[in-house]
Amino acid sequence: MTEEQLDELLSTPSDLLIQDLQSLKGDILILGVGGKMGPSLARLAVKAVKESGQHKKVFGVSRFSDTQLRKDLEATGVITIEADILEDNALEGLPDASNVIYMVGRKFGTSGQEHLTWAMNAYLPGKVAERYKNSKIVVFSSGNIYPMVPVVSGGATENTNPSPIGEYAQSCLGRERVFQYFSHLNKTPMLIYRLNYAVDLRYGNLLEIGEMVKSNMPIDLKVGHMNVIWQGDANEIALRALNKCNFPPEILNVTGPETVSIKWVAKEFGRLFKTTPRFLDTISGDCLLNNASKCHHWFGYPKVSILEMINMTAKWINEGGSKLNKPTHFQETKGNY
């Protein structure tokens, strides 16, 4: 599979998404479109809008340090806007939109620059919520706001009390609370989108595990289980969730249906690579796991299965596919990013 074919796969809308966008009124504004998921989400939105027969505009806002990305998005029909929305008055220059997807956030590099992480994750949301108080807002958040839970628990649900570990996770909960405050203040319909973890072939837990198996690196099992969801499925859920925004804000866990054993994943890669994975002699404890039953009830099960993801990733590694070089640190248990 080429990178162009991968992008096409990630941005092909389902019939259900097309139907949902037909009933969605107004333009779509994606804040933080330059991140890992933003480009494919924006392309998906443009295609779904076109196939729905609508004439909605899809705006993508980012600092666009990668100028080629901006050109690529423009070529697919995304109306791009270069802006650092943390700067004074930047938000006032953005277009009005009835539907906002908030993907802005900071994770890696938090240690040593905690002040910037808090500004991005907890101060900026208040400015955005006030600017777009008359819009629907899907707020990207993280499963990191939950405590570690036993594998047999089935994962944290939306009713599990948050217990974030480390300043990054604390700031994510701060982001949620600030958006919730402004939702209550202005009666803004919102949905808090708690994601844990999205992958495509260029980044994510599966790529990292596959590369460790391929290079015969030992795998630490102190975190023995995880959740994953195909990025294309996660993007589609984010767009369809615009129709689920409510007041008070809805909360939605977004991930795959399985509690996935990392040891099993490594053995699957070993089978495909014809090698035997090596593991460190560590004891697995509680893990960061989400239960996304509510999401699957609303939107159905993800289209791409865990085995499909593993098989595609193994082929991508064997063929020397490109990487984003953005490690997930999914084995981090102390919250240090």
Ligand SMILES: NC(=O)c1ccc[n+]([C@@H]2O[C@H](COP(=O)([O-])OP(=O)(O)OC[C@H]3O[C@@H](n4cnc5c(N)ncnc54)[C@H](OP(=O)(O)O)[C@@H]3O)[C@@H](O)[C@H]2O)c1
The other form holds:
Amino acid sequence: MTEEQLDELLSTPSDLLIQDLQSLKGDILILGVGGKMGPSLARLAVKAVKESGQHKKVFGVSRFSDTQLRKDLEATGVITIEADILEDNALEGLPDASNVIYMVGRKFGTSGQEHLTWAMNAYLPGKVAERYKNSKIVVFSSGNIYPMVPVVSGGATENTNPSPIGEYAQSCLGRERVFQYFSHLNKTPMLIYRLNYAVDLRYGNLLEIGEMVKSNMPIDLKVGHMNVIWQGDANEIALRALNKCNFPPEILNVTGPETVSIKWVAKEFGRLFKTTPRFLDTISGDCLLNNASKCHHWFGYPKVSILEMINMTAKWINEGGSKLNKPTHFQETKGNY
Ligand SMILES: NC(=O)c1ccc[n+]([C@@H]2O[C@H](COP(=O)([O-])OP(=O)(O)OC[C@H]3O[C@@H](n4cnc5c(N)ncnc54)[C@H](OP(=O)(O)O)[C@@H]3O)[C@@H](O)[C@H]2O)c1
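We have the form predicted alone; now please give the form predicted in complex with the ligand.
Everything in the complex follows now, all chains and molecules, and the chain you saw is the first one.
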């Protein structure tokens, strides 16, 4: 698969998304479009809007550290705006939009610069919630706000009490709480989207495990299980979630249906690469696992299965496909990022 084909796959809307957009009024504005997920989400939104026969604008806001990305997004119909939204008055200069998807966040580099992470993840949300108090807002958050749970538990549900480990996860809960505060203050409809590991072929847990198997590196199993979801599915859910925003805010876990064994994933890669994976002699304890039954009940099961993701990733690695070089650190258990 070429990178163009991958982008095409990630940005092809389902009939259900196209239908959902028909009942969504107003423009869509994506804050933090320049990251791992934003570009494919923005392209997906543009295509779905077009196929739904509507005339919505799709705005993509970022600092655009990657200038080529801005040109590519413009070429596909996204109206891009370069802004550092943490700066004074930056938000006032942005267009109004009835639908906002909030993807800005800071994770890596937190250790040693905790103040910046808290500003990004917990102070900026207040400014955004005030600026867009008359919009619907889908707030990207993280499954990291939950405690680690036993593998046999079926994963943390939306009713599990948050217990974030480390300052990144704590600041994510801060982001949620600040958005919730402003939702209560202004009656802004919101949905808190708690994501556990989106997977693209260019980054993600599966790529990292596949590369370890291919290069015969031993795999640490102290985190023995995980959840993953194909990024195309995660992005569809984020857009369809605009129709589920509510007051008080809805909470939604977003991930795949399986509690995935990392040992099993490594063995699958081993089968595809015709090699035997090596494992460190570690014992797996509780893991960060989310139960996304509510999400599947609302939107159906993800379209791309775990085996499809593994097969595509193995092929991508074998063919030397491009990588974002943004490791997920999914084996971190102390919350230090
Ligand atoms: N990917 C996952 O598996 C995953 C899992 C759990 C939670 N999440 C959460 O989901 C959200 C989206 O995920 P992602 O992986 O796409 O995140 P990401 O790669 O960190 O992207 C967020 C983007 O926001 C932009 N941004 C940061 N600060 C900004 C500022 N001050 N003004 C304007 N734009 C700014 C950055 O792009 P520029 O450099 O262009 O500004 C950055 O790349 C994040 O909040 C993340 O924490 C993701």
